[in-house]
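Below sits a lone chain in structure tokens, taken as the form predicted alone.
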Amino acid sequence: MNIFRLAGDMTHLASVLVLLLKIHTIKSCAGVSLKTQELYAIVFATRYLDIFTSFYSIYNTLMKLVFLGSSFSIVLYMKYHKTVHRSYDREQDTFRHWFLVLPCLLLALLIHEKFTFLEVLWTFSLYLEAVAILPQLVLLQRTRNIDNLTGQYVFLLGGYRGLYILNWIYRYFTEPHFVHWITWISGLVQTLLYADFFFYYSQSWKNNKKLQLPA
């Protein structure tokens, strides 16, 4: 554990809390992509299967349980809660997200560090997480009506991955033989997908204007 890893975890946790705040307090999921949330639920379900086979620390286990529980609860709220579901913009959230799952699974079967069930699923979760934000970004571009909580959620989600990259750089220079190309490349792709959003988010904050993405 180092400061970059801890900051990344806390930023990731903050993104989830912001989204839960919006859903539970305002009873709205306007501007939130159910497709992205479903992909994240798959990401955490396949990545954290080792929770049943390995124990690393109480911190590690608690974080896994938080992300598993929050991701599935968000999906359930958006799909089945009477009030929250009514605010979901189904007509705009049309990205065919299931077409991302099979290529990521095939890639994990072909490119992995070790050909075991848990390792392939863990690798699959990395590939899928790298592109899971795409439906959300497309939805924001289509609606162009981004409220503060949704903007903060996406910003924190991208910020968490950026901090993890700093964590990898730190570990590369401080730990011998720390080389994980699959994790690094997946994380870099994921961060690059946020680049356009980060630019417009910083501009809106700098000019004190409402965040809008180009169509």
Given for the second form:
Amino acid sequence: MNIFRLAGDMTHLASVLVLLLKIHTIKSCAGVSLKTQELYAIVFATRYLDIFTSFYSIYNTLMKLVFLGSSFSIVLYMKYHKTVHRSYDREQDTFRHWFLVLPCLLLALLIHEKFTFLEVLWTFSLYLEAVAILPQLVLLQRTRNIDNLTGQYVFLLGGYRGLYILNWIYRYFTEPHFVHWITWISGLVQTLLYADFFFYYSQSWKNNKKLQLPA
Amino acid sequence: PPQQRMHDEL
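Go ahead and give the structure of the form predicted together with its partner chain, now that the form predicted alone is out.
Zooming out: every chain and molecule, the one shown earlier first.
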């Protein structure tokens, strides 16, 4: 494991912790898209099915369990916890996220490295993860007041994607025959989706002003 | 195999 990969994983972990902190401690999920959280729960559930079939390292297994557990508990919190649910921006969070699932599944059935059940689901999870942030970005744009924690959550998620790209560049040059177009292209698409957000985030940071995305 | 190496990522 290289430093970019580790930094990427830690950034991902930090993003989840920030979100859990907001939900668990402040008992608020204002500005957080339940649609995006549901998509992430599906992403992890389909990608990490291999915890039953293959073992890489204790680190790998633990992190998978953390991401599975956190994504499902965030969804449950937002749906069923009374106080948290009340703060949910239901009227604003209207992205038709199920329409993302089917095209990703079809694409995974068409474009994959190996046609096996686990491999197709794994590929599906890559495609779905690439677009899963869209409902969250749309919600941010509609929310007038983005609080710091929600802004930091999206910033950390974007950072994690950027670091994974550096990790792939590093692995490409250090490991023989390390070429994975499916992962790279979907990872690149995913990172590009954050570009706009990053621009406004850095502006607000530079000018020491509250983050606000243009409508 | 090459695919396996990609699967060690999260």
